[in-house]
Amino acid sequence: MTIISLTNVTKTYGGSGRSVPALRGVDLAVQSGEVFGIIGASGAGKSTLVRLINLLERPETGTLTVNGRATAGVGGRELLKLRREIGMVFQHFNLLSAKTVAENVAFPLQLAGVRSRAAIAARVDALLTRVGLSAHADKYPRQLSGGQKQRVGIARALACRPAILLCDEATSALDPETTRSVLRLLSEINQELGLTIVLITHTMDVVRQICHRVAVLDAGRIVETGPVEAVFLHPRHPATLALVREAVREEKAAGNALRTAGDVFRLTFRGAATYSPILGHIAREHGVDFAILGGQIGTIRDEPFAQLTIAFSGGDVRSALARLDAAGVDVEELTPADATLGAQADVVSRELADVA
């Protein structure tokens, strides 16, 4: 079932006499329970993108529906018990100074009018306990570590049983370890509660680790979406390349081995095959050889894949290559023409396992 469906969507912003487009004709549909991952440069349009979602801008044009419900005309009541369905998890934690982990939890339940406290302390120390946080209810911010305060940005977010939780950059400000124990924590509870995430983000890893499906927004614009593993490990937009490119060195190089090796294939490996010696068996089999011209071996979410970009030689090359399409692996020609993109591919994949 689609959560959260955007069509035709367009945004624009004034200033200083001139119209500034943020949208331009976005159509987006994320399904409920999936972690979804939103991923674009610095001005793509991600932060209008949130404010749309999360209600605090209206389209200009097109339309947008949350949880069964479109928006358009929505206000007063309705609206607020709208934006309680969407939690809201923040880049730099926006937590209150002044409260306790505990009354900070507790403050969303409050201004949803909960009167009980022993029902406010029963649901705070229960989500405290969930996010690993129960020694900590009664510390205040500062005394807390950024990680520790993500996940009382979390816990919060959950307070009101929302239905759609919203991951604006949630781990930016955050070290590598800690982004990874945050990523686990969330992971953990879309599968527990089957809860529907949206992660807007500008970095790569985080949408492998955990995400299910991706779009990848460029300019106001949605250039490329699918499952992960797709719009990863064979990236067809720019956009998508520059997000994951390494050193113009390392291009230059793989462009190099591209235009001299003759026959090259980009070879994908997926699950079990990741480790199977199918490549070995199949080139005795034909009488091919092979040189490996790059590639590596990662892992996105739990699934490991190796994805290699080989110089085929001699034998029967192309019963070889049907061979390894009919054992699943995908097998993509990579002629001199397509270099540049070879290359670039290659450093995406080189990328995936660097993080991994």
The other form holds:
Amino acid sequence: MTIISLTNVTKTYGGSGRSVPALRGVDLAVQSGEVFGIIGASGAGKSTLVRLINLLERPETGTLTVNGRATAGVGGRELLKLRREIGMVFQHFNLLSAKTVAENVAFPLQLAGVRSRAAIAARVDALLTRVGLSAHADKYPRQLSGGQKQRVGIARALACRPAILLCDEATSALDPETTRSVLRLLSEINQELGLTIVLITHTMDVVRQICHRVAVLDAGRIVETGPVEAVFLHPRHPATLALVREAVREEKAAGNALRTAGDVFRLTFRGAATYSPILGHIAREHGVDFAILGGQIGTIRDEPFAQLTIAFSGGDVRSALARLDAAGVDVEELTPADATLGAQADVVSRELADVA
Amino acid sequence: MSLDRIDWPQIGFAALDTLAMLGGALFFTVLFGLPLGVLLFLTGRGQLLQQGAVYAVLSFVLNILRSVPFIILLIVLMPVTTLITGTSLGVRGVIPPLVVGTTAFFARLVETALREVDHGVIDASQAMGGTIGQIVFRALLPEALPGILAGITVTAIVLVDYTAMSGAIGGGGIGDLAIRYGYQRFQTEVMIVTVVLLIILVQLLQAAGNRLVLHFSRK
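Alright, leaving the form predicted alone aside, put up the form predicted together with its partner chain.
And the full complex, kicking off with our chain again.
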């Protein structure tokens, strides 16, 4: 079931004369229960998209449906109610500094008009226990670490039992270790509550760790969308490529390819294939020598993957490739154009090294 | 010069008058200035109730009030004061011009204190479905409390200054004593005592203000 859908949404800032288009026709459909990533470099229109989805602003044209309701023309009490169905987690936490941790979590309940102190206390207690902060209930935000503050932010966002959790660069202000633990918490919440999570970020690493599907936003348009595995391992659009390259330093590998004898391929292993000793097999059985030029090994969510750039030479390359294909390894032949792109970067970096 | 010539009970009564003017004027200044400051903030650029025209008019009027020297304000407002309190003399006759003189100043301080509040807090409250009233009373004002308290402290000290000045046109209090005895009758010792009293009062106000601000600061 689609829980958030945008159809041909546009949004322009600034008045007449020198207006700046922030979104130029965005189509997006987020399914109920999934962790959906929206990734883009700064200035791509992410913030605008967030303010549209959490209903702080309205699309200029196009339609926006949230939680099964068309949002056009909704105002007053109805709008406030609809906003409460979307929990929001912010990059800079946006906690109230004058309120304690418990009061911060109670805040959205009070805004929603919950009067019973006992009900509020019970809900706050349960939420703080869930995010592992019950010992800090009476502290003020400034006494907490960044990771703890974000946990308060998450508890607060969940207080009114929203259908959607919208995370705007929720881990961008945190160190890698804390980022992992906050992402793990989000992932657990997604599974436990079946809550839809929309995660806006500028780093592929965040997407790789918890998202099921991802949309790439570039200059106000969605340029690529699909399962994280596909988008991360086989990026098609230059903007996606740039974001993936930021996460993995692949230039060297492709650059080296130019100086290597043999045909260069990119092999992508996923799941069980990651652990099979397939390269050794093909070397023995098909007489194919291989040189590993570069690559990365890691996990997408919890599934292992490996992506290697390899030069094959000698032997029966054709049957070796067939063998790889049969084993479930994705094989792409790298064209000289692929290699040149990286080679330029490589030359630059070597020149820099010479200067140094 | 001798301290024997000082009429201590008279100084005591004058000090009480000064405190009464200060307390009364401060109360009304906060009563009028706080909502004005909130309105000024909310109608400002990029804020919840952005209203260019309202902001411009409000800002213009407040600036006019702030640019009139207080001693002139005292004289100009005499008829209005008489209308409100029945007299333009003494403690009661001074409170209206004091309030007019400091409300605009205090409203600006409130606006500044509210602007200091992280805009993210407003975004968050809005995203949580808060109404403007809820956002003002439950988020903005509590967050800006230390800044507003600091503003009240500064305003109180300006008021001490103004009450002393009002002695020149028949207001009561320590300032009145300083002018009538210290200046017009050349009783230097009265002048010194009144100045010392004013210094002590200002120091106490500042110290109390600082403690309050510190107590409510959570940043």
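We call the rigid core the largest set of C-alpha positions that still match within 1.5 Å between the two forms. Quantities reported herein were computed from a predicted structural model and do not represent experimental measurements. Residue numbers count along the first chain shown, from 1.
J.: Superposing on the rigid core, do we see a C-alpha displacement of 2 Å or more at Arg184 between these two forms?
T.: After core superposition, the displacement of the Arg184 C-alpha between these two forms stays below 2 Å, so no.
J.: Establish whether a shift of 2 Å or more occurs at the C-alpha of Glu285 between these two forms, with the two forms superposed on the rigid core.
T.: Comparing forms between these two forms, the Glu285 CA shifts at least 2 Å.
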